[in-house]
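We begin with a single chain expressed as structure tokens, specifically the form predicted on its own.
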Amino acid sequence: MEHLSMPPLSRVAICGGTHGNELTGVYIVKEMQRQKQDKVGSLSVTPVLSNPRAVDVCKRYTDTDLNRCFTSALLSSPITDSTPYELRRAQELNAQIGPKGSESAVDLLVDLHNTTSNMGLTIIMYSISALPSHIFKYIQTKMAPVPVAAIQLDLSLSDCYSLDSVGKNGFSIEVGPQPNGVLRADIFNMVKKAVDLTLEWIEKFNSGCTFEGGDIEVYSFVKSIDYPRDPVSGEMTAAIHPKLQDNDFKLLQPGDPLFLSFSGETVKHEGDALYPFFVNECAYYEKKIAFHLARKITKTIPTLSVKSN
């Protein structure tokens, strides 16, 4: 088995609010600075309310999805009198707890989100790198039965397009099934339970455990796929199928029912067995999205242990 060694991590953000009407990260992140806990042991905790005008309307964004807003070509433009709010707001986060690639940003970067769709506790991470994954293992023991997921984006560092690819590590954590703009005791608790024992792994990493490695079951993400739409208006002219619909991760097999449409016809899936995920998710309407498909694959992680002075 590899085995890897890594600095200790000193500094942490973790932000919420980056679409604001996502209330978990919100509420995490403003009890945190209540509570003013910026100290977890030795470790520097940044709480950050990544998208403050959104969340006081709460709204997603106010001019343009943040999320989307973190690519290098983006984070390098020119702010004008038209840049939009939240293209000003990412290379604001860019500078506080950045800059995306080098050296004096966070060691690590957790982004907290919902979902409209039943996708549980997953963890998002753009490549299935050693330290992240790692913590995804640990929350994944640490909360079971909670059933907790990973999804796997592979992109380069200059085209990942979302505020925890600031940090030198990082993830997202999504949770739902949510309505936007509302609140979930069970499901705040869920995203707490995960911020805790992210941070509670970070203190065990520093103070010098060794966390062994192996194989994680992760979901690979293949494509989107769009609602059916009428040719001439662009209109959808289906929902979610009631079969698919809260069955996110379940795997659609070639013939599963996909969409259900206006007229009462069954659309099916055809290709490969795939997994769906964000099924019928609110805020991808606008990005004509119905849901994501994915592939389950094994990913060997090495032992990772902090690297001695």
Second form
Number of protein chains: 2
Amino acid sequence: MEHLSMPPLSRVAICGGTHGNELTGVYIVKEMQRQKQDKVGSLSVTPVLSNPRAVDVCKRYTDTDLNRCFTSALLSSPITDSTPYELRRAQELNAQIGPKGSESAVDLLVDLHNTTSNMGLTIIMYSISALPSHIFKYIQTKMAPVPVAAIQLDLSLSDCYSLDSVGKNGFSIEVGPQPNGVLRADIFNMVKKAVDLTLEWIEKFNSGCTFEGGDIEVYSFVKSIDYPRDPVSGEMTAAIHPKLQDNDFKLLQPGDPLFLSFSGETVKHEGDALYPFFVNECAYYEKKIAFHLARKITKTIPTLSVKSN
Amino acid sequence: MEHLSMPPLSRVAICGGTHGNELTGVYIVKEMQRQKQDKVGSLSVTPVLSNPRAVDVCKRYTDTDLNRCFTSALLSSPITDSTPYELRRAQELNAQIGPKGSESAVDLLVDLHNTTSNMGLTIIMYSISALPSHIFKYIQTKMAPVPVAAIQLDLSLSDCYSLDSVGKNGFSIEVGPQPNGVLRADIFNMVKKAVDLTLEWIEKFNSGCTFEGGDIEVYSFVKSIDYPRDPVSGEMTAAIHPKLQDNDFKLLQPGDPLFLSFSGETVKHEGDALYPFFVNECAYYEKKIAFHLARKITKTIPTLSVKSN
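Alright, leaving the form predicted on its own aside, put up the form predicted together with a further copy of the same chain.
Below, the chain from earlier opens the complete complex, with every other chain and molecule after it.
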């Protein structure tokens, strides 16, 4: 087993309200700010309300999706009078807790999200690196029997568009089902626990614990599927089939129902057996995505411990 | 048993998209329009997309809540340059399928709504009159074992603010849980069935069936409860308690938990045992309503048949 050692973590950012109508993160961050919870042992913890304007109006965003603004290209684009609010805010956040890819960036950035899909608690990583993978494994073990899944998007750091790519390490915690603009106490508590476990893991890591390597199962993004549409008007002609609805991460076999049209016909899955996720996510209607499909893969992660100074 | 006879119904309006992000009604009405489903036997059926501007942007409303614009006072208020879009649209709808309180109004107006609350299929009536009550009873019987509840708001016709008050008879069909901006096939099918049963009832009524009177159980609105708030900032300090969440129409006893604060304290119910509904409805956050409370009452409805000409 490979053994990796890394310097201790000194700064972590917990971000919420990157999408202003995903209320779990909004209220967890506000509560951390209210309690002035900025130190855990030697670790500095910064709670960040990422998109305060969108939070104020309880919308996903005001001009453009903030969580698509963190590619290296966009972060270095010049600001003009016509720059959308969210891109300005992305550069502001990058200055505060980044800059992305630099030595000044926070050691870990955790971004809190909600989905209307029945995904439970899911850790989303743009690549599988050792530290976020170990935290995922820790959360998964400690939260059992609550299922915790991991998704890999397989993007380079530079191309990664999401806020969590601004930290030296980062991941998103995506929890559902919860409607946009609604706060559920059960989901609040679940995410609060995942945040507490993350901080607990860092404490243990910093104080010298060795975390054994091993295999983790990860859903690796393959492609997105749109709703069936009228070829002329472009309007949706079907909804997610009741047999697919709420069945994120359940293997979809060829012939399984995908959509039920408004006049009653079933559209079936063709091609490889794959795992659906983000099934019927509200915010993806405008992105023309009914659900994503993934392959389940096994990744081996190295044993990890802190590098003594 | 009292026996009432009424003239046959000749015109019914099925309205959806009164709130533009409640997608069940939007897609049912669009599908009826596409299928040019405007006659059922001798009955003229008009599918109406109530708030097309809000539907286009997938928001509840653009300027003001359309479903609060149908009081007699607002419907007769003069239109000026500063009149909100929804009030103009209310007067337009009133001209098209009303006018409210007049002989020209449609015989029945059914308005289709969604809620994020776990209310299942609920019929909401501003008053308990014979015809809507019989249709409720018919839907309830035919859809069993799916539970169907009825809510009475107890408003005069003139004070009633909702679109369904524009017809000579009217009710709303409220179905959840469904997030705003999301369409679930199971809920689409449930509401489609309730609409079909309504039209089937009218066919039977018009063709001379006698509908026996009897007792119906109705939840009668008592009061609304707001979230606990910080006295200075006015911000919410608690979410609906997990034991109340999803438990619409389950009797709330004194001492039962209502809210769980972000720091972990439970707020309990005080006062009479009452039935909660619209628990954690998304659109009511801005109205400062965490849930409504109702008394369960029994109403006796008369036997009903058509009046021969």
